[in-house]
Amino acid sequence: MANKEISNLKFALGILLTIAGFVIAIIVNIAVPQVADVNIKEYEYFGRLYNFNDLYRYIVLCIIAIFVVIGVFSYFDEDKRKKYVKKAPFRFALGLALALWDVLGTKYLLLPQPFFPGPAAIVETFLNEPAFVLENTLYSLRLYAAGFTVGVIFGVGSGILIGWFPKVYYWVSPILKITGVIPAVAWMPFALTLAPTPFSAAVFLMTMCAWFPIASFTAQGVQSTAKVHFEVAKTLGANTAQLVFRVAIPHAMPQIFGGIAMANGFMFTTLVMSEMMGQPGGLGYYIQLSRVWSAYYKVFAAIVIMAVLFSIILAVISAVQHRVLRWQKGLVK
């Protein structure tokens, strides 16, 4: 029973500094004077006003409800408790480095301007023009998406291909093997100039980067794959299929969930600098655009949305890989 309410309070306390760190963030922000002279634009939405200090404390108002309902639903799992009471300072430090951020680049404009704003001249970004970076936020999604599917289904066809077939791995596995030192921006030129369009040459380029992390991790697991298991699945009268499909690719799913992992960074890359390079938009084309008008402000803001984008792909990524291998609990560390 001690124990339990040990747990409970250190539960109570990583909670608590969780959400102390973004409390002071807030109160920085309104305590402190605007000292520098800034222009504070008002925008008009649903009938009130807001500038950009309102939308950056609605914004850490946000971030601390969303660790607030992340913490309750941890509760229940002793794991998960563990690890949320014990990323708790760094949440904290997080808070106050937003607000020495607010005070530095806001406040008195203390950073190097305009390339250093502050978190609340960041967020004026989606007060600004939110409809054009929603835009741009979602074709950055679709380019994604299509060039994932696309990387995922040849890279694992191919390895399965490559580990399977003794001829396929040696006509195969020397392209491979070349192809996958060369950056994917390389082929930047040929793509754009033999793909019918951007959006295609885009995703040719995603595919091309994905191609050797997913084909040479699934054709390492299926070929690890022992001897034994193909032995015993014969005797109980499995085919070829069978031996492919319910043996060999099971066997590899650690392996091709790696490459994925290790492809989805280079694929996420290469999708920002081929946006930066000849889409007709995107978050990386947005970049672009900011940086010649020396909007640093916004480019920062497609920055955060990247990193957030890519957390939730992440996390995705990783819910779908514990499900797929949930066999694998308590067997590995």
Second form
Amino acid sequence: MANKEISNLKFALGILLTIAGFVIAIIVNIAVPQVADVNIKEYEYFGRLYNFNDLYRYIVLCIIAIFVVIGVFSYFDEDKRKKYVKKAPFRFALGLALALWDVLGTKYLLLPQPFFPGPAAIVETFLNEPAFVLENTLYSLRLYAAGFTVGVIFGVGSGILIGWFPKVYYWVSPILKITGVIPAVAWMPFALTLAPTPFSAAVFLMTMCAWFPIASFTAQGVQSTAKVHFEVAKTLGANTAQLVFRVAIPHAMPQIFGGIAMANGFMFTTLVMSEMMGQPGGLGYYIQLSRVWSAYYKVFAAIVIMAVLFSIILAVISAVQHRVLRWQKGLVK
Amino acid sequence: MAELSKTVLEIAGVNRIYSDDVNNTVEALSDISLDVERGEFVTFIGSSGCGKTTLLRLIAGLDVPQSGKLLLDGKPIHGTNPNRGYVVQQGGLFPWLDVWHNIAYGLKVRGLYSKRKAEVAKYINLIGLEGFEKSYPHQISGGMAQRVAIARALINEPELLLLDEPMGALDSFTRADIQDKLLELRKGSGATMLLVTHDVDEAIYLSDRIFIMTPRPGKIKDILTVDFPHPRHRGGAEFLSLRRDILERLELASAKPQPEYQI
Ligand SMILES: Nc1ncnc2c1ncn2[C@@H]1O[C@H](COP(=O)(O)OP(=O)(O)OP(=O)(O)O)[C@@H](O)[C@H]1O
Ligand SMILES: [Mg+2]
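Switching from the form predicted on its own: structure of the form predicted together with the partner chain?
So here's everything in the complex, that chain up top.
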């Protein structure tokens, strides 16, 4: 055990290595002269002028700050320390890659334009139209929240009915299976014409794509509840509703979360696809709009926002899952 | 409250036959009749498959007989009721609830939790599991889990506690410990206890009466009364002679020729 522990010195070096790449990226951005002829626009915010290089450096600085904070929190936990040190070389390389990309994409403009803008050009999006980007991000977030909520409630609710009542299983599960093989976006033309608003059409499509994984996993979880648990609950005084809500559903929780995790990926896809085809806003809409103007740096910017946003959503779901399923073997340390 | 009769449980002419898809039938219980007195500790002993679990399930109300009647306090048993506690053969703790909430389950489903919350702590004390309130079933030992299962049934203060081999998979120390706990609990609550076991010593140590059962068809062959006082000394002369007696009867039961099974 002792020889595997990460010493304080090694951990400090890990932090240094982690941030070194990003520090290099900043230095490169400052030190390497702008060789290619690029129009560097200045934008005024809070009474000062900024160009894309300024914002790029601030963002890289933020990344450094985040890794330092993570490092400080990891310091107290042996497992996290190990993980952090293990990831250091990759993060170092990430910083170097950023520096290289900066040189090729902005300073010397060697990458084919306008398809592969440099990192600074991508962040210029946020200087260029921050309010519009924010508006579209919030639209996506709102749509996701609505679609996720309706999709999970509908999926879990119908899954419980399918799992509990053999009659419902008989009549509904074939339909469920069929919808499982049809990509939900295929219903888009109907959804857009029949739903009262484009927003509700997208919520419908997200619910459709989430239905199969969530409902079938939930039903499976309910059906696999051990008979002995129902019997014990009955002898302790549980009524039928309590057999559902205090035996079958808690037992099915791991499957329910499995279904939600799976559906979540589909929902991201469906969300972006429907935004690209007929929503009045959202990151997908923003991509579509930028593409029309050949503003590929904005497309990249939208992709970066999606990556960050969806990662955060996944992290939140997995945190909730860990909390709810802490009773499971192997999940508790 | 009406005057309670001495007999708490009355079983008369009960038959339970299982049949599978290929028309094979198993006579799990055949013409079972017995009475149990209030506050009595009775044990059912017999080889595997003689219908012990089947009998407890009928009394618990989880199963119904083909014929015969089961009366609790003179009233027919219909379905389950929290006044009949049942500890199943494998404990059956809910893996998604910690020790505290497993024990509190009966109170929760009956809407009594907020009023009688303090009793959960009392039962945790009683079974000696202080400090394990927040542990989940997979984090505690088999013996602890069995004690939790017993406490979970007891918190409903049942008139009748049915125990299906609650100590089946336990080492002899844990066994002796739980046995003493059971006697203690009975003294405290006055509950009637019906225990299934394979262990002759356990039966003698705990019971007022021992029912010896035989399989195929499941019948009660002998009823023995154990009348020497508690605490019973496992090495005592009365204990050992009764033990020999029971073992002989059990052996006789299993060595009995079964002409109906000859091919
Ligand atoms: N659900 C069932 N379906 C068919 N047969 C059953 C069922 N339950 C029990 N049996 C049969 O009834 C007989 C009695 O079973 P039971 O479980 O009551 O025995 P037991 O005395 O509790 O045995 P053990 O000591 O092994 O627990 C056995 O032959 C068994 O095969
Ligand atoms: Mg049994």
